[in-house]
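In the block that follows, a single chain appears as structure tokens, in the form predicted on its own.
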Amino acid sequence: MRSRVEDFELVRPRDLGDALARLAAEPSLRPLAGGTDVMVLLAAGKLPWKRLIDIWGLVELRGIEVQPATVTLGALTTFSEVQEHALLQGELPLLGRAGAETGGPAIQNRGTIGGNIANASPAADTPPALLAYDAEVELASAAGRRWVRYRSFHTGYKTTVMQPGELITRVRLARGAGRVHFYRKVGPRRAQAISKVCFAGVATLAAGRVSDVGIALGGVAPVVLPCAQTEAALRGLSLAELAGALAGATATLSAEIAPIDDIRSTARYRRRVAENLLGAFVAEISARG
């Protein structure tokens, strides 16, 4: 049954001010920035919120700016603006490669990085690329701002750390060179489908050595899943030193991550191309060398 248009209220703030005002007075209101989620769940009379905020048209969210140590991408950066930036493109790839895995182009054309982070499916495309570059999540209210690590913001199925008022805003990640950067999303076709498994790893190599590493996965837990325990297993290891601990690694992958059988997959199925796509990863690490 499809919703019914005037059931529902949308709110047009003047500014970002304006948008923060508004949710401390009345924190259930819903931000709607691309829609490319919210139209879905409203054509499917599904659409739980009644009110909505629209904060498509606020500039402060908008912008990529560039500085010697970080990048920090407006919450309304689009994937599509992801994919023509050239120094993302360049240093941090794995958001691009999501970018162009996210739906098709008109949906590329209005989904945004902080709507898919606020909307916390753990099937995500973005998500686990910015898990693996370790970034970083501004949360802004009529109280103030806080940065929280990207890592610690899921805290159960589409449950986050936001508090009531809360919209994010900014988000920032590391600059870095020398740098392995590996992404694969497996899915029943190759266009527009929710994944079965989304792979992101990072690795950052210095002098023959995994000096450092990032690895989160999509589809496999109830949140988008960072792998600490993987990471650990292969961090600091030479890469003459990869292949011989790459059973291990895989073992610590399988225990980590928590598949279940749904309309899309089976946790038999996640599992196996969890563990296969981490061998891929470090195959990658290790032709490096």
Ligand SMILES: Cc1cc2nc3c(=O)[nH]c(=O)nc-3n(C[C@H](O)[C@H](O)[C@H](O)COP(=O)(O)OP(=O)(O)OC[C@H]3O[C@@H](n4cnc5c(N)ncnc54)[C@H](O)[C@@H]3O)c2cc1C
The other form holds:
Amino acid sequence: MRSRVEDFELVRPRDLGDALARLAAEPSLRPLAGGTDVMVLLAAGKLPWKRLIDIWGLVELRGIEVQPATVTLGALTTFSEVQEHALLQGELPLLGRAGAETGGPAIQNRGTIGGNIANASPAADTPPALLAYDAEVELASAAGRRWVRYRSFHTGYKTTVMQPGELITRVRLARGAGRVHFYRKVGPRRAQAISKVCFAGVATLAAGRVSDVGIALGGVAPVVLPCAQTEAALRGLSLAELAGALAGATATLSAEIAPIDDIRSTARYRRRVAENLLGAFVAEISARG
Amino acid sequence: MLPSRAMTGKAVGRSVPRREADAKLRGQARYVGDVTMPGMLHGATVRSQVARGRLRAIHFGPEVRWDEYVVVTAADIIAAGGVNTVALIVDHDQPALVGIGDIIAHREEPVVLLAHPDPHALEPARRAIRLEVEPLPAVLTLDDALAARTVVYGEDNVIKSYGIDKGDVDAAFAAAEVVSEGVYETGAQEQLYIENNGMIGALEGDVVTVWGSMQCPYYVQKGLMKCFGVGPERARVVQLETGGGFGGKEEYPSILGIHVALLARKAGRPVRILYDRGEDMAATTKRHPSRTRVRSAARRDGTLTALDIDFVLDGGAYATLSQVVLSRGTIHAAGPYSVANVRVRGRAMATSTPPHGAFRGFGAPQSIFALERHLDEVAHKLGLTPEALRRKNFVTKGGELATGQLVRDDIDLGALLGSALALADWERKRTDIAAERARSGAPLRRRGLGLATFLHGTGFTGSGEKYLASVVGVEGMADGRVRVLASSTEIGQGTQTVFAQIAADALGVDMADVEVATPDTRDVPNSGPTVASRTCTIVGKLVETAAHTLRARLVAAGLLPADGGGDLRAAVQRHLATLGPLRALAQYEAPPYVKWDEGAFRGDAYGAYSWGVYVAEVEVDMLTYEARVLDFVAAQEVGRVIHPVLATGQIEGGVAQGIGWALYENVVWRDGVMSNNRMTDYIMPTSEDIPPIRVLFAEAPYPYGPFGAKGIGELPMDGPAPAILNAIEDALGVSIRRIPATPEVIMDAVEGAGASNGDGAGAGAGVAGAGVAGAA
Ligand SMILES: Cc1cc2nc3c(=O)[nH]c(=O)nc-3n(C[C@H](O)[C@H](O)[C@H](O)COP(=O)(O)OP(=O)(O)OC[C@H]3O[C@@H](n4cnc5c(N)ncnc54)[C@H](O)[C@@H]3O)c2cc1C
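Given the form predicted on its own, corresponding form predicted in complex with this ligand:
The next block holds the full complex; its first chain is the one shown before.
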């Protein structure tokens, strides 16, 4: 432990209103949710924020609500809760698959969706699934609430549209049945690993065609990356056309991503694996057709 | 030294409950991090931060109240009349602290030591110290070390070289039917014991005392004596519970022991230094990276007629133990084969990285990897199966190894290979895999099988054991029980249990009548370091001999019947009451046949060898290039197995560590230091990545080991990497010649990418450059 815990202060709000009021009064306060990212920085002596606000107890940010057309997750929904939820398993299974591959059980019990989004790591594992499903994120501050499309949330490496004083409160996803879901986390080992590449894909089939498709990747750009051009290359194709379109779609994907060499992998590897996983996703769509 | 009687007692050969387990399971075992002493300060180390340079000045920033701190520099060592060195094999090698005007030889050299009552006060102080350094050119790669344009050690960067010459290699190559050649490389590996290095130092009167996590108390004592200029009676070293070592606590604790003692002397209070994981990974020793060129000559029928091997180790900035790592690696380079003509050239080179050091296997895994990979390439070239090629060349009992040593072990490698292949279901899997390959065009996963056959010398190399002349004592205690006195440490492998088993059976008593002393240089004789697979077989033999001597004394005194049996407790107590103290010592003597010529590097390099045949089944995911070990069979002949559960644990642990070295564990070097010094980024396999490991022991008792036991601890590190890489070649049809074979390396091999890879870390530099060709 390279930090001295006494150097840090934690404020505990009564409820969401109190939390937003305190954040409005002191915009440099930083939320502490499950703490699974914050505690790592603390232990390494690298936590830049001296004052934190503990939102873990805010019941307003908990729970999974199912409506006729959508599912809404509180920001504090943990990876364990996501995996256990029957409707998510059936209609939005990529969330549970990502959750199951996030850290180990202790992290899954404590780590939250809101924290995973706000932490804004380009290698986070649930965000690609949220992007593929085209989720929306609710931001709240003392001044009010707003919904933003998650696809426009991350603006650059570790930068987001969140304003000082704002909290992530909820995440909303459209429901859907009978879709093809594909998820593959590629880390340096089978568990307890940071992704080198993470691929999430969802496709809706109607009348022998790919009527809609969502594709997003982690680990291949400064942000978790929705791949709109690759989606466009596949959207509307008939199943028979898919195989022939793969080479073109792969080239599109390759142009869309911007992987780098770093301590964990190489740009070449990330690019090739991303391409291969697109091929596997397309093969899965074809097989289901 | 008398051969062991092949008798069976009540304890040996049985998986008795582990002595060390109780306290560990109850959380009562006290490691250095659990121990505090009255008035104890906390210490920290300020390190050099440049790969190479000359230290000009040390500046202490004004933002810190330095009078609150104890500050030690090299000047304190000299002022106290000591010698600024960490004595190991060589007395003057690395300094304990780099002094002003001295050379900084790597980025993690200790320069200043700090101590303070508040551990959190150390980090700001550490940051407030600025070192003024005149930069000097560094040697950051093995190529640069070999080119010797920049010289950082001696005249040509060579720390040590050895050679083995047998027969007429050049003539054999001239007459060869098939010549093959390849260059094989292995990476550094971090020991990654659970407990980081840590020590406490204090002055007890005029005795410098350190307590801590270590493998070799007498090495630490030697270092203290030299640096402090005191005799053995004024330097005391006590081992605390130790959370693993794997070689990583062989030499490094000598440095840390000196550091805490220096701080304690200046502070006049006990001082503890605990490394955190980042510091431990960056600053302490790792397995030597290696590069081996193997050239072989063979007949078309598979008979190897000559081996010509150039074996190079990266030793890092100081000599430390590189010379002995090199000697073991050189001797093991020609494997368990009978080859008429052998030339091995071994060199340990200096570079500007922290010194590489002991790690399970000690040079042998590196050279064995090269040969075993090479032999599969030769087999493919000759159209033979890997097992057929090996069968053709196995050394047999009475046959001659590369150093001219005649094999005395009762070993039948062909039979061991047969058992291993049967257990692995080799033939059936071969057929299945062939059918899979025939079926699909571009499968998403490809399976392959691979094996490696190898040997591992028991105990120190060459004259090492003679030179150490280890001593073990067994003494009678007031309550009539006996106590084993040895400096061999329990570091997770079960030393105390095994010693108690051996002593109990040698004395003919219950294990409850035997205690094993905790190593404390004040109380126990020097039984040598806890290294080299020697604790059970070499030191255990001394335990057995000392126990026999003690019993013989009681018999001679008429206190026990000569034909066995009797009440030992009563006899011991009567001895103590009437005849005085009862203590028997045993000192190492080499088996009578052992002859070793250090100059010519010929003769009996080891008293005996353990032998292994390892088989791996591997699957490569063709989307992600991840190789996964599906099944693993480890068959070995290790002499008598003293404790089956512990022995099996040693094999399983070694195989897991070997899998890590082969596929996952990649030390990323930046400017001469490990840059991924975190467990997040240095990838050790977890249980999810380790297959079932099926362990088979063949037992041919060794007359000069206790109850027939040979060495076992290092052997399992030798086989996994080549077996796995051979399986990958089988799966993919391309030969990968470097480890770790991370997915990045495998991808480049599959794509035949050569050296066009970026400088990305995952693959290491140069990836499959030399790696992806068949035998030349
Ligand atoms: C051992 C280990 C393994 C891990 N493995 C993985 C993995 O496999 N995949 C993966 O993606 N991640 C992994 N993580 C990272 C981490 O668990 C996730 O990012 C997790 O989702 C963070 O959630 P949290 O609630 O713990 O966040 P916290 O640590 O509490 O917060 C993280 C950041 O988000 C901010 N924040 C949190 N909640 C909100 C909110 N509602 N509104 C605004 N800002 C907020 C905080 O201020 C902070 O900046 C791992 C972490 C550890 C320690």
